[in-house]
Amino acid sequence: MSQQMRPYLEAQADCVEAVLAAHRAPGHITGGTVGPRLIRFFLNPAPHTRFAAIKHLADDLALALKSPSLHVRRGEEGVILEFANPTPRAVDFLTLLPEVRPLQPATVLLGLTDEGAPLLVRLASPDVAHILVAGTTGSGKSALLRTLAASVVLGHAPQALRLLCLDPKGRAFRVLTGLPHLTRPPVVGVAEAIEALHSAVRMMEVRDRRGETPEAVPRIVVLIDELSDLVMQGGAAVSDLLTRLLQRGREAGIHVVAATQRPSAAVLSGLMRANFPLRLVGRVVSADDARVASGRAGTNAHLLHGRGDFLALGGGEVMVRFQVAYIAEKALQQQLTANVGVGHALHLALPTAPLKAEM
């Protein structure tokens, strides 16, 4: 937290306590966190102050804080008040990466949580295995996929982790062309995408038949931009192949990471959606779209700010808000030129501390 931010936070904390006292629901701000997009205050209410009373005052508190909205929820710290950071900041991937080095294999760095901790995801975990990325145009889906790809190629040797990129738009993965981490050049056409998925399924079957463990062979991440578009163009052939990879791929070291605007039942089967244990949800249009994208109600994903503001939703009730660590295509190209092909690999790790953020 910058020194310039401290007077603002102290004034906002005083304001919260004054509003609560005026409505006979006193409480004391005991601490908080400042994230890239969100500020959290931890409130210790007086013994006679009911949680429902504080929640009822959310609009009054937001008005006093000059914030568009304020969310009230329970947490380990007590009552948590969440409101927008008036000076949101970008998270730079290349600046964040050295902070989490050295790291374990098969792990990717995605961004910074609103508790100020790096969000790292271990692909080999049963609670991850495959990732569904959802959000409307401008939410930052393609930027997130580029960040994930950067984590793979800058953090792992090709012998450990490789990429199969399917990109109907032909733009998301072009910077990766020619890298040794790619199983083949980025796939654009539907016919080639179907053939590539067939190859991935055959590889899965061969590894199963031979009893090869993911530790003995390179893991493969199948990156798909615009999943719905690919499924609609490829029809049952694409759906069937993807479903097989989602059901059996993890044991063979194959992981699917797919992005789409809205993973509705009209496009993706229930079986396909059920096999994405981890969902990364950006801004969506409505509360109903938020429920469809996240697979649960009450996430408020329609209130996200876009431009890399995401929720990570794993098993159970775990939900982490984070800002995607951004890396421009030109910056990634420069970094690849400097690092790839010289035997240098940054090994990414997954912490086990409170959602630093294990997913």
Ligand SMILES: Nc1ncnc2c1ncn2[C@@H]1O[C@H](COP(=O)(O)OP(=O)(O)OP(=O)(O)O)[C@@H](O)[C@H]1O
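Think of the rigid core as the biggest set of C-alphas that the two forms share within 1.5 Å after superposition. Residue numbers count along the first chain shown, from 1. From a predicted model like this one, the values you see are computed outputs, not experimental measurements. Compared with the form predicted together with the ligand:
- In the two-part rigid motion between the two forms, residue 79 and residue 126 are assigned to separate rigid parts, each C-alpha being placed with the superposition that fits it better.
- Smaller rigid part rotated by 17 degrees relative to the larger one between the two forms (C-alpha superpositions, whole degrees).
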Contents of the next structure:
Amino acid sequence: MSQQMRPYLEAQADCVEAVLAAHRAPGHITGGTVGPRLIRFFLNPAPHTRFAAIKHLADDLALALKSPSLHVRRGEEGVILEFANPTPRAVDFLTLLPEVRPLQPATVLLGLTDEGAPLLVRLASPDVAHILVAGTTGSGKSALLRTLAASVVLGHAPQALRLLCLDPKGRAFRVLTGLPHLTRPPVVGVAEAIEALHSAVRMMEVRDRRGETPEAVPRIVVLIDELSDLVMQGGAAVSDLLTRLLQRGREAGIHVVAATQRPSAAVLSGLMRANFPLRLVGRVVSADDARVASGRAGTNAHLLHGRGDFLALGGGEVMVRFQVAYIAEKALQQQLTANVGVGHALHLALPTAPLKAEM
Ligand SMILES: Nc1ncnc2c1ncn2[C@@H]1O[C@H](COP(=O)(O)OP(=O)(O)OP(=O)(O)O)[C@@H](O)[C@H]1O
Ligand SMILES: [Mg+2]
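Starting from the form predicted alone shown above, please give the structure in the form predicted together with the ligand.
What follows is the entire complex, opening with the chain shown before.
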């Protein structure tokens, strides 16, 4: 938390306590968290204060805090009051990375959760394995893929983790050209993309046959931007190859991370969609798109703010809101040119100031 926020938070906490006391539902704020988008206060209600009474006062509390809305729920910390952070901030990847280094094997840093904790994703986990990224234009999908790629090249040795980058538009991964982590230069054309997917499937089969464990060979992340374009242009060949990678890639240490605006049945088969255990969903334009992007109802992804405001949706009910850590192409370029040719995990001159997410 920045020091400038402390007077604001203290004033807001006083305000909450005053409103509750005035309505004969007293309680004390005992702490809280400041996330990139949301502020949470932990409330300890007086013994006679009913939870329902606090919930009933949500609108009055929002009004007093000058916040568009306020959400009251129960949590481990007692009663939690949740309202919008009036100064939402971008999360800087290069500031956050030193906090979580060294990264665990095959783990990538994607952002900061609304609880203020770094969101780390372990690709090898069966709950992850493959990731589908969805969201409308400007939601921040390409930036998210770049963050994931930056996690790989700045956090892992090429002997451990590599990238195969496909982008039919041909711009998203240019900055990675020439790195030892790439299995080949970023692929732009559809014909070459099909050939690259073929080679990934062949590698999967060879690894299967030899019984190689992913610990002994580099894991490979197949990064695909504009998945729908690729599937529409590449037709059945692309769908077939991708489905095979999705169904059997994990055991062979091959993971698919693919971004698309709208993962609708018209473009992606049900089989394909069912084989992405983790979905990362950014802003979409309608409630219907929210359902298509999330693969389930009730996520409210159409109410997200865009520019890196995402939900992580795992199996079951798990849903985490997070802000994607941002690294501009130019900043990544600078990090990489300073370290060209380094054959191990790159150790960089990163800012060391810890990032405080807690109050
Ligand atoms: N995590 C982020 N933090 C801050 N700004 C972001 C973030 N992600 C994206 N942005 C901003 O939003 C712009 C659009 O992001 P991006 O190009 O990643 O969107 P997209 O979802 O890939 O859109 P399209 O579908 O049109 O390709 C970026 O140029 C950047 O300015
Ligand atoms: Mg994009």
